[in-house]
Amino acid sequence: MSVLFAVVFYVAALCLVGGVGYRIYDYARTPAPLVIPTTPAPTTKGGVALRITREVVFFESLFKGSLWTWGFAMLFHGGLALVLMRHLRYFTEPVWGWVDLVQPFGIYAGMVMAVGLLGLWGRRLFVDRVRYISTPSDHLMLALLILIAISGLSMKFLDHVDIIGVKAFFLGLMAFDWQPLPSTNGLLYVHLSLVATLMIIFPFSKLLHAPGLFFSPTRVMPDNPREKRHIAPWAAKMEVEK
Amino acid sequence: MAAEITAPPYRVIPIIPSIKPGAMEGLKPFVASDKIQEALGFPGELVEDWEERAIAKMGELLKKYRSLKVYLDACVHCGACSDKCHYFIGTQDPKNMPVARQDLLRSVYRRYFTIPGKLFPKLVGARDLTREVLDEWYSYYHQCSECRRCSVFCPYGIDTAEVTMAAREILDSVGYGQKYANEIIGKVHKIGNNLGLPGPALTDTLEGLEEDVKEDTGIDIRFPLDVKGAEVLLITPSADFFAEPHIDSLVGYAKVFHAAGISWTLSSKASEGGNFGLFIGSYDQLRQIALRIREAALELGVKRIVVGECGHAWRVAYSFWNTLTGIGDGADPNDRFAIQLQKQLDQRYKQPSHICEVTWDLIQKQAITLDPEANDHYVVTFHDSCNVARASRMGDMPGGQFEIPRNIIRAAANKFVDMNEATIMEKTFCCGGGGGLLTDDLMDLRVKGALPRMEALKEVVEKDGVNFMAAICAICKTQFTKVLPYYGFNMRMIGGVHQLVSNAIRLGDK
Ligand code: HEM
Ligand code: HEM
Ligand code: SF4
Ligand code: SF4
């Protein structure tokens, strides 16, 4: 079991890195012909970075969108954030000062993902604009975060785990000395399968939307069109060939 | 199909519009003929092997524009865009829901471009791209005006209008192209402007209009044509020639130059601000009408380009004329006309300027005077335009697209109401004709489209007597005058900026 989980997890971690990294690679060597930012925009690299930042963190254009969407994609993301920087003391020793910091956080955390992704979910159910857009792909990648979500807080709270154990394995992985998975749990085995999932499917599906943002030409160009020339390579073309 | 055509019913509150599948399906402007695509070097007719030519015009435009690739893949189908056009709140189609709209291109990148969509078409939604798919194409991309309000809302900021530009794109590309887009188009190459006028037509149109303004005023205001040397070379829809109230704006623009006396032309080679180009997402379209602009700024040597009462030719000047033709910065070395063209022009004002920014400046340095009581018969309010409020910048801060027509409105007239604020600014919301759909053949969809700016409207007439709705685009004005009576207002509400500065300017003691 613990070599089967340690060809995942590399199969996995491999995927996501180098998946998303092409795809960052292949956003960034596609070019932007044109200038279109949505307007009224910042007209300075500092404010676009200002904008982002509220993009990311608030969700600001959410907020203009849908308070209910908003609402819940904040529990959910802001939980999720949590949970991430919780998950860190799996992977590094010592512990970083400000991950134990966030650890008493981190409990509740797991459960307000849980509620914002059933907030999603209930809007994708019940609002007929919103279900008429979704793919079965859609309800699954919910599914998918809800159950590693509901394995999580069943460790924490039903049925605990040798989490030594798990800190072992994973940092075992990482410095290439294979270390065995506790095998106390199957509450384990079915967050971990879970988890290497969503890592194999991140870069081929709409959770390609986190590196997308910082991509998304109406949102990171700048407005300044008329006192500066941006051009694209190919369009430079046409003007040499005439 | 005409007689038909009615208004939808006010929503009692503006509330969010139920679906109703299938609404506007098979609605399809006419198709352009073989002599209208071949004149644009696209093929005649629907060809042979489109699906693969339409394959390969898909990834080649994913290479070329970053907006389209990172658009199919990062839209989460969260629905915070799906009540937001206009034309799914009048018409209640799904498909014109914006992210349902980016599904009909995206399904199909997905199965010919991804990896789960060649695996597992249904579990991601992908599809085969089906005659049905490519016509249910050529109707709902005929069904977005491009107006970007969608993009406002949408947390990465996908832009429907991006996956519009591309999806006609690969229309035209198979011999399938529209017919009023691509005619227009080809009215600005072989004539001159989108509407066909002459030059012969618009010289004893002009002279007439010299006439009628010395009739009016007792003043010799000119309209000069083809003037070399002039300062201001102004570039403006050819409906402000001739059609109303265009008209009135075009005589308010000579007007501020009269009084402010500022020498300007227009011009016979380049009589059209308007560029097609930009509906049919072609590039290269988009630059060969910019360049007859440049041409023309050459060719009668003057300081300063002015551009009129225009939505999308102010987002074409003011964001791409730089990147089309090097009018102000940075061209290529080797292009020794965008060079020229630099060292002419006056950089002291910013290249291209919009007639709003001018007006603004004049009235600011007291060049002009305006008298407000002039417009006292009005109450007045203003509809931002598309192209003006979301892709472009008047003056020298985000949002002066906002302030700087308000403020030439409020010096022009006493009494000014705004609408509701979810429908003015950023998210002010298309008239329902913008994005090459000003044909009679939509007029269905136009009139649907335009519910949300009426129900803004009514409530403006209703609680504070509203007569008169200002606007500084063509194609505004056009389709208010049109559909302004299907709601039961009066087609004359609809007017300039420029009209109002027309009647309140004073004239003759500058
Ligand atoms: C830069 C980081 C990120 C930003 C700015 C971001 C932002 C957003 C926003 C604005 C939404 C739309 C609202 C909603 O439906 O919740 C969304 C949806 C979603 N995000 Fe993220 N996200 C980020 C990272 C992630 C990550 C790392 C995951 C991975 C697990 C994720 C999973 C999802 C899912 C599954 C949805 C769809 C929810 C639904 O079906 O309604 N996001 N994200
Ligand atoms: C290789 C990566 C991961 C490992 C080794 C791991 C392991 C664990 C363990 C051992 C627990 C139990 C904590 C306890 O009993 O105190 C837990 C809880 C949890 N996990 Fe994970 N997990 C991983 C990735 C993830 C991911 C990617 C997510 C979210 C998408 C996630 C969500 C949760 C949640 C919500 C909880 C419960 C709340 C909490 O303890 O923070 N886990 N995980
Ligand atoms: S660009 Fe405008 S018309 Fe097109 S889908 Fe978006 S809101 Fe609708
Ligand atoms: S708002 Fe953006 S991410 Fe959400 S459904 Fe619309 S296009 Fe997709």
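Only the largest set of C-alpha atoms that superpose within 1.5 Å between the two forms is called the rigid core. Numbering follows the first chain given and starts at 1. Bear in mind that the values here come from a model prediction, so they are computed numbers and not experimental data. Compared with the form predicted alone:
The Cα position of residue 225 differs by 2 Å or more between the two forms after fitting on the rigid core.
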Given for the second form:
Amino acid sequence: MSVLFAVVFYVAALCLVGGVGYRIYDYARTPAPLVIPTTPAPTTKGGVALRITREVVFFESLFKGSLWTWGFAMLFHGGLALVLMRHLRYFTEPVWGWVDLVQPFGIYAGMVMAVGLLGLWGRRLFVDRVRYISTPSDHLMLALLILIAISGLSMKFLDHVDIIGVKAFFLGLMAFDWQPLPSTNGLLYVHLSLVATLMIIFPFSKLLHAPGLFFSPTRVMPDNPREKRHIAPWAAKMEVEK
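May I ask for the structure of the form predicted alone now, the form predicted in complex with its partner chain having been displayed?
Just the single chain follows, nothing else.
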């Protein structure tokens, strides 16, 4: 099982890094021939940077569109961020000081994350207009994330895991010095399998929406067509050739 999970996580890491890198490259090379910021939009690059920051940190447009969806999304993303920070202890030695500080809050963050996911799933199940446009993959992604949260919390409250052994396993993977994975905890195997599945499918699913925000013309373009003429790179190249 240790060898199997080692190979699986190497493959998952390659899929995650390579897939996300390719998607970002694909976003970057997509033509943006028109200035089409969503108004009211900032007219300077500094204003655009501030707008993107508000969007990434506070989900500003979602707040304006649906307060309930914004609330559940903040619970999920905030809880997820804290859970990921807590899990850094498995990949660092010695553990960074600020990672130690967040350890007591990680379990509560996992609970908050699960509540946010259940709320978002309920939205897809019970809101007519959202249920109409939801696809099976939308439900499967939410189910996968909820199962990851539940299996992680279960290892805290139902079947404790040897975290020292788990840390040794992942540090060994990073150093290409494979170490045995604790073999007495079935929940650990379930949790790791679900996480590896998420890593593999993440770059090819709707879950990869954050990088796209930084390449969206409606968000990253200043509203200055009168002050500055926008020429797409391919159009500028054609003008030079003429």
